[in-house]
Structure formats: structure tokens, C-alpha cells
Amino acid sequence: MFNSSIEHNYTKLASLEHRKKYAQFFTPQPIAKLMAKWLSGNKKLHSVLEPAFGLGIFSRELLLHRQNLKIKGFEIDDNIFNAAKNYFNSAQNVNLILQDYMCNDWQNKYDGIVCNPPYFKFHDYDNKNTIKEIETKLKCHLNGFTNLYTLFLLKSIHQLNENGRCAYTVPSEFLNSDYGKLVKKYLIKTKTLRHIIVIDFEENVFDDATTTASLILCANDNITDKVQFTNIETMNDLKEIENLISIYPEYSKQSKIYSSDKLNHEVKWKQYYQEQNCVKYKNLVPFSNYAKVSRGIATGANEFFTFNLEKAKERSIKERFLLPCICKSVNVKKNYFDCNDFEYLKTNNKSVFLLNAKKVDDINVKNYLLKGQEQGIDKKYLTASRNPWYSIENRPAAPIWVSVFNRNGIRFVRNVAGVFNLTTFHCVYPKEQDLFNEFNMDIFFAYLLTDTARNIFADNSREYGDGLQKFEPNDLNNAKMLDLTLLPPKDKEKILFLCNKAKNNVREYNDNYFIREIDKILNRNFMI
């Protein structure tokens, strides 16, 4: 019988702080007996390798069935690697090894190797030194912001034996973001991947971690080049796992199941898993004809940069010293935001201002810049490659701002007010051509409010655990969108009667009426 006190007992005495300092977040019991069961199908197993053991979860399901197993295991937590050789201090062809797996063992091979790694983002660790050795021994080139996880993966995929297999659980971001193109192109050029299972469950899988989960099922087998990928949406859909890898190498007779040199890395592979919103209309553009997403201002120190009015009266910071911003996404509650949005939490006491010191000619100031050098402002990130380091960036204001997360489809705001924005909300920066000098930006812009536009955006959105997505510029650069020059005159004209109702009424009563009636006219010219 499966043992899972363990991991019990260790949540009890290790603190939710270091647990995620070092990314421990426990693999389901279910789903790492799956991937024993992968990993146990190669007949010839024998040595089986954990890059990231923690409590050894995936070594106690494979010894269950196959006592003789010889186990080698990577750990660098003191605390979690005390623990585990405590529980496997009698089972002696298990090895525990408290070393950093990126950077050891490449000299050796596998017969199976199965994980879950750290979710590291690209700043979490020396992403410049383990690339450059990924980059050098598998001969291939990545982005700069790859996560951690990715490059376990990859390293795994290298030390396979023939016919052996690797079974990985790691976040699905990997599928859909800019850094994954370059770890798919190495995943295509291997030929090793045979499955990507995501797991779409209402509950994020792994506690206290907010991602979507993919199992990652790879074989070094040359028995086939076929991908099958697969969505479950429940922990009774495990059985339907359990038979994908019970007839491999044959695959169901489900749909989604391409050659690997079928698969474009260049794109978001969810349309390989996930049905795409745009299929259902006609006459789609490139958003990017008509708009330029980028980035809000991003500080390096908020807590620094950021001033309301009693903060900025404490520091005797002159209002010509600041910019107005909105800083975080909460304090914007409707479609539109005007003057009147702005002094209301101006008064109120929230951050709304950006400090701007290009022209250092207040004493007030310059002591201000003084403190942040003495803790060390000037030292960060981003403030250590700017020149001066306290100078933001030159740009003007969005005359539209978009939501990067959100739970409930992406969020536009018309920023009537003509303030700044930080990070919490990408900018938009409409083009002028005919479109707006025909229609003009407010029927642009109720066209963005439209549930139309929220599902083909949605098509090119980046999803996490719990329903929460994310939209990055790029994201919304290369999204579609409906050719609005296609309508016919008089739904023109409707529309820009409704526009106009619209944009009193949302920005009152927030009452979406009029844009349900916007899109009924969108629906019936373009959807098939």
C-alpha cells in the first residue's frame, strides 16, 4: 500500500515560506502513480533517475511493483533531502545525492527518468549560466527568460537510454508562451515526445501553486513520431490516461493526434489540444493592423517610485516631480476612467503618481534620490541598467489599457483621464489609418468590449491554475480580430448609435446592454 504520510508529516514542520522558496509543491498521488506506470512500461527498466527527488513520491510508487530497481535521486533543500534519505535509509538501491542536478551527472544515461521540477521563473535562478550550458551540450539555443522547469526537461530528454522513457509534471505555460518555441523546436527535433495530457481541472492540481499542469510523456523508442495530446477536466479522466499509456505504442482513436513534423513550434500549441473561438467567424485580421500592445511602465521599485498625496507631502515632492498613474489594476473598477476617476483616489489617499525626476533641481528631490541610493534603489534590476537610475521610461500616455491577469475574460478601459500605468495593465496604442477615421476610436474601442473580441482574444491567452489567464503584448499582437470595414452601411450606423449609448451607460451604470446588442450585429455579419 502507497505510503503518503510523508508528505504529511513534512508539511507540518516545513513552513509554506521555504516550501515555496525551493518550489515544493507535491505531486498528486494518482498522478505519480501514472507516470511510474509510463516509466514501468519499458520492459528493459532498470536505472531510473529523480533530477528533483523532494520525498521520493514517484521512487515509492515504481518500487512498489519493481523492488530491483537501481534509483538515483537529485535534491538541494538540506530539510526536504533529510527527510527523504530518513525514509529510504534502508532501501539500498536508492542513492540520494544533495547536488544541483543542472549542474552534475551529464555524463550519464537512464533507462527512466521522472519529475516534478522547480517552477523557477528566469530571475529565480542563474538563467545565464545553466543556459549557456544547455545551449552548449545539447546544441541548441533558447530564450533568456526560459524557466527551470523546461531546461530539467530538456536535460532529461538527453540522458534517455534507447527505448528509454521520461515522464514529466510541469506548468502547461511552456505550450503557449514566447521562451517555450525554442524548448518545442528542441522537443520536435528529438522525436522523443509522445504525449502532452493537460490537466484542465476547476482546482489547481498541486496545493498552493496557481498554474495549469501538463504531464509530458516522452520515449526514446523510434517506434513512432506521433503526439497525441489530451485534456482532462477530472480526476476520473486519470483512467482514461491509464489506458493511453496501457496500448501505447498505439494510440486511441481520439482525434488530436499529429507527426511530430506536423507540430509548428512557432505557435501556441492549445490549438493542438483546445478548440480555437476564431474558427468560428469570417473575415479575421490581424489585430496588429490596427493597434500596438506593449507593456506598462515597469519601475524596478514600486514601493520607491510610487507616491500618493500624504507620501508625496511627508517628502515635500512638488506635483510637477510626479506624473499621474495608476499603479495598481484594483483601483480602476469600470470600462471607462476618466478625471473624475482620477481625483477620486487622488483625494482618496491611493498611489496615482509616478515619480519624474529628469530635471534634478529640487533639494526635496535630490534628498529623496539620496535615500533610495542608501538602500540600494539604484542597485536593482532595472534601475542598474538605466542612466540615470532613476529615470523612467519616455512614452506617452495609452489611450487604452488591457488587463494582464483576469479570471473573467480579458478587461479593456478607455483611458479617457490620459494618466499612465504601471506593469498592472498593458498598453494600447491604436494606429492611424482609415479604420478610425472612418469609425472612429469609440466604436474601436466598443468592439473591444464585445464577448466577440474577449473569445478570439482568448485564443491567444496564457492559462493558470483556478481559471486565471494571462495576455502578454505579443499575445495580443498577434491575435485576430474582426474587419469592422466589412460591415454594411446601416450596421454602421447602428453601431455607432449603440457606441455612443455605450459609453454613457457603462460608464454609469456599468450596464452592458448596448454592447450585447453591439455584438448581435458582429455575430450575424461574421460568424459562420
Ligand SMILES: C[S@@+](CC[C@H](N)C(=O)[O-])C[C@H]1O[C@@H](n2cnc3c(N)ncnc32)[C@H](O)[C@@H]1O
Second form
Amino acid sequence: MFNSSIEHNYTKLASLEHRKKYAQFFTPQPIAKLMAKWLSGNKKLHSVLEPAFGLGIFSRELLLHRQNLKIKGFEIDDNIFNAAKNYFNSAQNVNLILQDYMCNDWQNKYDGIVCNPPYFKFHDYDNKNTIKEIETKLKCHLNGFTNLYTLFLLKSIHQLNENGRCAYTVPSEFLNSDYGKLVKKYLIKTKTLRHIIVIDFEENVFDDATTTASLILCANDNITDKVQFTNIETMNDLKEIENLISIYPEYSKQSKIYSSDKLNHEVKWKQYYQEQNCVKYKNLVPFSNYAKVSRGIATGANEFFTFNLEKAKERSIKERFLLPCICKSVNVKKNYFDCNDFEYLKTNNKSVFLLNAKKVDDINVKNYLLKGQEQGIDKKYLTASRNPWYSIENRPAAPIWVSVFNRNGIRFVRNVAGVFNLTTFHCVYPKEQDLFNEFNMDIFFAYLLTDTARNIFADNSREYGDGLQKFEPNDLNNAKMLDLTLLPPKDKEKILFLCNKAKNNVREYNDNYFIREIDKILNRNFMI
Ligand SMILES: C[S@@+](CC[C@H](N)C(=O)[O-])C[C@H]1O[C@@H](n2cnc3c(N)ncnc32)[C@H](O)[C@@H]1O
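Can I get the form predicted together with this ligand as well, since the one above is the form predicted on its own?
After this comes the whole thing, all chains and molecules, with the earlier chain placed first.
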């Protein structure tokens, strides 16, 4: 909606596939204008870097007011690069370079760096050289996987001149995820972070609406050690941002302001900008006292490894080579999943089987595996690392599943059918014996369905755009829950009575009268 005409025209010409390949999602003009304004706050702004140039919306904004800037832009896709070159043809002071930003230009520093970086998962297995270079240059250690945008941000902070300003728009996910810890640590260590603005618009103003965005404003100026967090929800709130940029190094309100050294890179930063639900309750304990959450089975090639009845018949794969397995969370509508539910899915030809080809002694299974090899399924990232390539992860069927992505709060499902699950759900394994003698699965599960539990878990979620919440297994393992052992025996009995009613009356637990009654008991006992 706020796309300027250049971006708009490009979007019409380039295929969505091409744009996705390069993460070509454009910054809305009002946001680009604010970011340019932050850079202009550096009175000595002369050299500017745009690390992911696209069509140069930031440079266009900057040049409106400062024609004499010396701008350098990096772009990796020659398609958009040529379009940008055409547009900036007559601008002598704009130097566009068709190169990967992460592998080049480490030696140069800038007065201003402004960027909407590409969002890609970044695994160290396919980027060994780049990883090494980043680790050496930034004197840090990257582990496993991260997301390219955090690496862009790290590098840009490293490239700031004295008094240099940096403005990035990135998904807010890094604030609350494991892979974000490194960049958070670096922001604290360099004392360059000044403002984090978390944008949670109800309407989709961003071109790519899959994530909530945040603006990261940094300054390498030693003027202050304060960091302010601001939440904005409508385009009108942008005025507030404009104000906080213009009064820097002063800070407007006194709320949500922290000294750099008070920030902890290990924790979710959500607690600095969003009121935590758990503060409303007393007697909270780690969820991991009660249960352990692991991700579901990852096959590396779901199309190949999953079966419905028809496919099994077609390939003559016998049921003894197939594990009953939930492959898609949409197939599970209720909070209680039993054998009848499984049979229903099976007879309706849903994909509810997983190939279990251990000790292959069957010609049809052998042939199917050979077909897989012909298609290169054995060479995929996960399958290539397994021995044999078609073996599946060995984990017991989980008695409780929990949804990974949620629009209406976290969803738990009691799996009494003993069915396995792919990564569409995480597995919840209650610690039945160890922690408290009187573990009662019914009370535990009833608790998981209450709003109280949902609210407390929400403190540990990652937010995507449009109210979409995501939980990784460790978000849940590190979450809190009420210490149910402290419930008076009478209330425990009452809860048990209510959950039996809930189970017997309707198997759809959501918005269930009995669950709401359980919520009331919990509130009476635990609410502060
Ligand atoms: C999210 S878009 C932002 C475009 C523009 N700056 C804006 O804000 O509207 C990211 C741009 O970076 C480019 N890009 C992707 N990977 C890159 C890399 N490694 N080095 C430089 N540019 C890259 C993409 O082709 C795309 O044009």
C-alpha cells in the first residue's frame, strides 16, 4: 500500500518466485523515511552504505534532503541491480556494486548504514567460508544456524565510523529466539544500541507480512548508554517515532528505558517491551519440572516418507512398514485424539502413515526406496546424514502434542491413540514419576487447556505478523507454569470432577464451560 511506484512496478514485472529467492520485500516509504531521518541525525553524515540495495528506497529518501552524500549500495541479484542502475544512472555519487555484502567490503567504515536485509535461514554447513570470515572479523563464535539478517546487522555495526548511525528493519523474532542471542550480545557489548521499535500493526503495511518487524536504531557515539523500547500499533504511532528520533540523545517518556549493561542477551527481550502475564500469578515453577518438550519427527522429505491408504495400496506397501502418524496439524481438530479419530482420517485417505523401512525384507518397500534414490531423496540434508538414509528418528509416541504455530493461543492435544507426529506438533512428555508423587495426567492436561496456562505460555512465544505465535520446544521448556502441587486437596478433587465432565460431555475442550470453571479455581488459588 505504501510502495512507491518504482517498487510497485518492479513487483509487477518480477515473479513472486524470483522475489522470494532473493527476499525482495520492500520497505514501506514512511518507515524508510524515518530510518533515513535517524541517519541524518549524524551531523557529519557523508558516507552512506546500503547493504541490501534493492531499488534504493533509503538512498532515495536521503538524497531528497542531502544531495552531496557519497552512497555505496550492495546488491546480489542482477535483475533488480539493473533496474536500480537505470534509476540512479545520473547520480554520480551513488556507487552500486553487484556483490554479496557478507563477503565484501569488510575494511570500510561509514557514517551511516541503512538496511532492510534479506531474511534467510543461514546454516553453517553451506556457508563455511563466510562463517569463518565473520567469526574472525567480529571475534565471535557462530553456532549451528542463524538467520542472515542478524549477520548483516552484526557486520554493519562493525562498519560504523565514530558517530556513525545505523538503522535496520528486521523481524522481531531475533529478540526472542536463540539465534538472536549473539547479535543481542554484540549490541550490548558495543554499546551502540539506542532504540528498538517493535512494530505490530494490525493492518499489513509491510510487503512481507509473515513476520512482525522491528526497527533497530544504533549510534556509535558514546553519548548515552540508554536503550529505549517502543511498541507501535498503527501508522499514526509513526509520529511518536519521528519525535523520539528528533530529540535524540534525549529520551521522551521515562518508560521502557534501560542502561545497556542492564540488558541480558540470554533472555527473551519481550520482557523489556511487553507486559508479562506471569507477573499476575504467584507460585510459578518451570514447566520443565512437569514435562519435557521435543520437536516432532523430521523426515527431510515428507512427500516421500508419508502415505495415505491409496498411496500405500498403489505401491503395495504393507501396514507393518507404516507407522501411524499425524503429518498435518489441521487433521487434528479437537483436544482429544483417540483411535476413532485416527480411523476416520485413515479411511478418508488422509496422510496418516510414515514409512518405517527398518530391516527391509520386502520387495515393494525395496522398490520404493530405489525410486527415492533415483529422485535424490537420499541426498537431501537430513537423509544424507542418516544411516541408512531412510531410517526415521527414533522417539516414542507422545501422550500430548502441542501446536507449533498458533493464531488463537497455544493448543494442546491429548493423544490417547498412541500415534506418532511429524514436526507439525511438538511432543510433550510428562515426567510422571520424578517430580511430585501425585502427578495426575488429567489435572495436568486440564491445566494446559486453561486460559491461565495459555497466557503464561504466551510470555515465551515468538510473535509473527498478524497475531501468529510460534513456540520452539525450548520456548516451552523454559516457560513457567503454576505449581499444581500447591492446590488444596478439595480443589484438586473439584478439578478432577470438572475435567471428567469436560471429557465426557464434549470432546471439544476449547471454550468449554468446565475448563472455564477450572480457570476460576486456578485464579482463586494463584492470582496475585
Ligand atoms: C528485503 S530486500 C530490501 C530492498 C530495499 N532495500 C528495501 O528496503 O525496500 C533485500 C534486498 O537485498 C538483496 N540481497 C539478498 N541477499 C544479498 C546479499 N547477500 N548481498 C547483497 N544484497 C542481497 C535482495 O536481492 C533484495 O533486493
